[in-house]
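The form predicted on its own is given below as one chain in structure tokens.
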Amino acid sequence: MLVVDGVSKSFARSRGEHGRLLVLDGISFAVRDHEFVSVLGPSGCGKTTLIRILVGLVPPDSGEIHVDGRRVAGPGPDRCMVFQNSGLLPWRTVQANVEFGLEVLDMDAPARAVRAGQYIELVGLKGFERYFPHEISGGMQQRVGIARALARDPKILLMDEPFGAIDAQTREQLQEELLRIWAETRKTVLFVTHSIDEAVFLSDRIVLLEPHPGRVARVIDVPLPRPRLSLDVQDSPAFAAVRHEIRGALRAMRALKPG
């Protein structure tokens, strides 16, 4: 469904240092339909670049992206990003903000309320659509967010770690909302994350990137039965082999760039 073959990226050095910053080099590996995928690594590695890449919101300096076969350049209905803050329109209640989206599509009016309160009941907040953000938690304003994705019918879905500024137990109930949302809608899904036990939770394969330039390090395979509940994976020995060598890779990645 996604394919990312060869993209390189630089940016212009802040004032009075010459030349410019290579963030990305090279970077390829291809995500199926229906698939969920995480982009893993430490801060430096382009993680935000990549996904903002993707969706068409920086050009690439090289390299093309293909989705469902057809090479893109920029924005387009095929790809939805959900951001690391929910990025909702205050002044919009959440049914509003959850038909933002299908506005741009010029979608009539009785049929964004029918199609925005089915996403809105997928997330688990039936019963909250005349609500502002304000009054929401962060945790409801993220699903909010989701839904908001998933009404425009995406091909891929574009995460860029969305539970980040969330507390640890909402967090944890979050994933294993998305992991649902994830089974019923069958979306292929690039989540990009700077967890590993979150990255291996939610995961199929996870794609390992290293930092200074972000190159592809490694693809590992998460062999974790589904459907997935927290306490029971993370508690498994095929886990924690997992974490395990997301760890050494990491580990070795500082050895080979102490700087």
Second form
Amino acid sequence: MLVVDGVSKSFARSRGEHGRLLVLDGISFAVRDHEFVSVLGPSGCGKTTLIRILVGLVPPDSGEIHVDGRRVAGPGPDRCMVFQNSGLLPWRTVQANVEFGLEVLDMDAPARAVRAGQYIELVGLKGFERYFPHEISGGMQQRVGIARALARDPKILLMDEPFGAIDAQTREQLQEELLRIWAETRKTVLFVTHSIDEAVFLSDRIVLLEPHPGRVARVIDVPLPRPRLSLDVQDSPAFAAVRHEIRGALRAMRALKPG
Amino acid sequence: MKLSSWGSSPNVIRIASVVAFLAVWEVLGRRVDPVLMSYPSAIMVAFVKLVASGELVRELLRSMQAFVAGFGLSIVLGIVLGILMGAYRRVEYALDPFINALYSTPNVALIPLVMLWLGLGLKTKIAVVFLIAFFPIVVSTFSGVKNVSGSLVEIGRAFGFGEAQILWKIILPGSIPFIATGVRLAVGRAVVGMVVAEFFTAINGLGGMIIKYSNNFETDRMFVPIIVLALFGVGLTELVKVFERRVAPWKETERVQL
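Return one more block: the form predicted together with the partner chain, after the form predicted on its own shown previously.
Shown next: the complete complex, the earlier chain at its head.
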């Protein structure tokens, strides 16, 4: 279980301004094992800062993160991240990019190659092992990013707007693929997005953040049956109802904090 | 093939242009005093004579010796020092005043001093080639290391790599395009350095040949090493471009143009 307990973070303001900018203010929520939870919010609500704290790239000012009762104090093998814009190393092939995360583990080269091959197959890129990132599409690059994170076999997969820069058709396909992979690997997923539809389609629960400073506004259950296929789900009344609820909550936020 | 498509093919235009230039040169060159100017057919004859006597090959090899040693040295030291400066702030601050000052100085100005120290032989030529080729390489390597995007370094951290592994697995491969650009910039300068050093020492090498035949007013022979140098420079630059594409194929669209 991933527990986020009262996490706050502020940054120094830009030069010439006084004081600090509070980005996250007492964020608390929990993600159960094998659960798919999205963090949804408009820009400026500190989503990316939150996920960087969860990976362990930056420490929170106050509050704690726990994974299965152990406190997080830096990057660890129990959490792996899928980055915005895939974050692949451009000089490495698909195969070598997936092996990258394994090179820090105590694992010999043949074992790395085998493991990477399995996950390349899992994300549907068998046959593209020797391509370089610039030779494949953005959607395929992000599949490699997912394979790279999964190959480490983390308990928790942290995803920072992974489909944000991808066109609508490809994105829909990747979302369905992600659900298939999630069902197969039984990972716990924390998925950051600013797209309401994406959050509703993918998640068991949605943590809705409000901006300036980032606070948990509500946690919303998504009672849609699984497995979910885009075509069936997106037009269903249940989908529309959750969507409506979130839009209402976002509208209420804007009314309170204009601009 | 239609005439219009023949006439617009880049290589056809290039060859036609060169042939026309040689023809005009031949015609006009024959009318000028041979001490002042030569012409293509006379240069060809001189070329054949210099190859037959073994002089051209001998001097070419002498020049190459200095070039390879000096350029090799600047590549190795330039890359090592550039990485150290990029990776360690203290090394950067300790060395950048010297690097910046010497990079901006026309290094040709230092040749008389180098000659005083090292004499008129091979050592001086190697040192001059090194002095001229080293700085673009060290400066490009340094900026390459500095320019590897912070987000890539962060990915290394997120996967739990330590500082040394991040340097080896991310920063170093990430700066290869810059290093390759530095080598490309340095190649042309190194050829210039080699010839200028030979002008000063004027004993051997292709530069020495140019001085010798110009002093003897054998203008046709003087053109032979000049043309060899031109071909050498073009060939080397093309070679480095191929090398650049090989080591950094992903940079094809965003290649550093300097």
